[in-house]
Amino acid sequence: MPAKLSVNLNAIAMLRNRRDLPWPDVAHFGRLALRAGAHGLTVHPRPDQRHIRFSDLPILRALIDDEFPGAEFNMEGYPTEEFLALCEANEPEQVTLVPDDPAQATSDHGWDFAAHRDFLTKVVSRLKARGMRVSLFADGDGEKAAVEAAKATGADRIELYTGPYGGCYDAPERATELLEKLGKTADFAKAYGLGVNGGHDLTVANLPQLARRIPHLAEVSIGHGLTADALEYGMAETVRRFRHACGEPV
């Protein structure tokens, strides 16, 4: 089965937040991406509320209730209470948890799961009460003992974090090398009864690659360089040209 597209809204979000305007319409463009065949929609409410707003969580929840039911809608962020009551409130399929400092651009490194193992089991045991499936951002580095450490949490996936593969957009040999450590990490999470997910940097251009090397991927979430092609292509037909490069026959 092909990895399913979730949408990341962030970026529309910020480009909103230019301007005390209510435009782009965040739920408009989401809208458009399910029509378009995308499996679901990916938030990260951050603190500060610089791209999505805690405003927009229950009008992304509803959109996906009352339009596209057999959608998902995918949350982000770090952990806090206060994050957490947000899940509590909107009910998501599914928690993406990030080990996120508050002032970080945007997530750059997966969990230490040795040293967060108790933290983590506790969050991913509450979310997993209220019938969320967790997720949980993890560096592709290949290493086995990280992804023992993030089965023995509870969690149901890991979102591999595919930054490094991403930029090495002019660097083939150097994407190749990292390539096959997200796909060792991905074996190793099929051996362990983990579900893989993958975010970040993610284009047109290389998700192929990742695809064929990670059969049983089960997600992409992209945002940014979706919301570049958007600019060329309109949402739809960028929609349409992700799902293809994850082996959907669009």
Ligand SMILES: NCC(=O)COP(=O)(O)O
Second form
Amino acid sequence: MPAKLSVNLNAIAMLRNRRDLPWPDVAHFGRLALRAGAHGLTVHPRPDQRHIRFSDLPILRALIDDEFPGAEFNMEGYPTEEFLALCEANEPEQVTLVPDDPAQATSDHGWDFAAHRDFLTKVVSRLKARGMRVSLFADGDGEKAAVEAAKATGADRIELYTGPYGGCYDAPERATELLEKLGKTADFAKAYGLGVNGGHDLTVANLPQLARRIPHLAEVSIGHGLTADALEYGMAETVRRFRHACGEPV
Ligand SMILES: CC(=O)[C@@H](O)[C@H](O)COP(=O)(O)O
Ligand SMILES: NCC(=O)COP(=O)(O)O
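Show the other one: the form predicted together with this ligand, since we just had the form predicted on its own.
Expanding to the full complex; the earlier chain stays at the top.
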């Protein structure tokens, strides 16, 4: 089964926030993406609300519930009390926990699972008790012990941090090395019964190799590269191209 595509709306929200005006309309672009066959919408509300605003969340929740039942809402972020309360209020189908510092420009590493095991175990159990699937952002460095520690938290999935792989767009040999490490991490996850998602700097150019190396890849969440392509091709055609890159016959 091809990996499902969740469209990350952060970049569109960032464009909107340049002005005190309601466009580009985040919900409208979410609707276009879902209409074009995206499986879900991803948001990463950061504490300073520089991309997605907290007020966007109920609007996106209602969009899915009212117009696209069966689609999924994925909320990503560092599990502060504020973020956990936002998750409980907006009930995403999936929460992806990311070890981001509030000052970070964007996500750039996965969890140190051994060091944060007790904390993550508590948070995972709190979210799962409310019916949310929990995924943990993970470095794809091929370390079996890290995946074992991720499993011990009770999480359902890991999300492979694909940024270093995506950054090798002009270094194919290095990309191949990193792809193998991502693949090994995904293989360990499968062996431990963890689902595997992926995200960060994925593009139509680098997705097909990732999807081939990790046939059990459940979902990819993509924002930056997808938004760049949407400026050129429009949202509907861009979603079609990314679904095709995931291996869907579209
Ligand atoms: C976890 C992850 O890789 C994405 O959520 C990424 O952080 C996108 O967020 P920004 O668009 O805010 O950079
Ligand atoms: N979880 C990764 C994500 O949502 C999108 O990251 P990017 O495509 O904006 O790098």
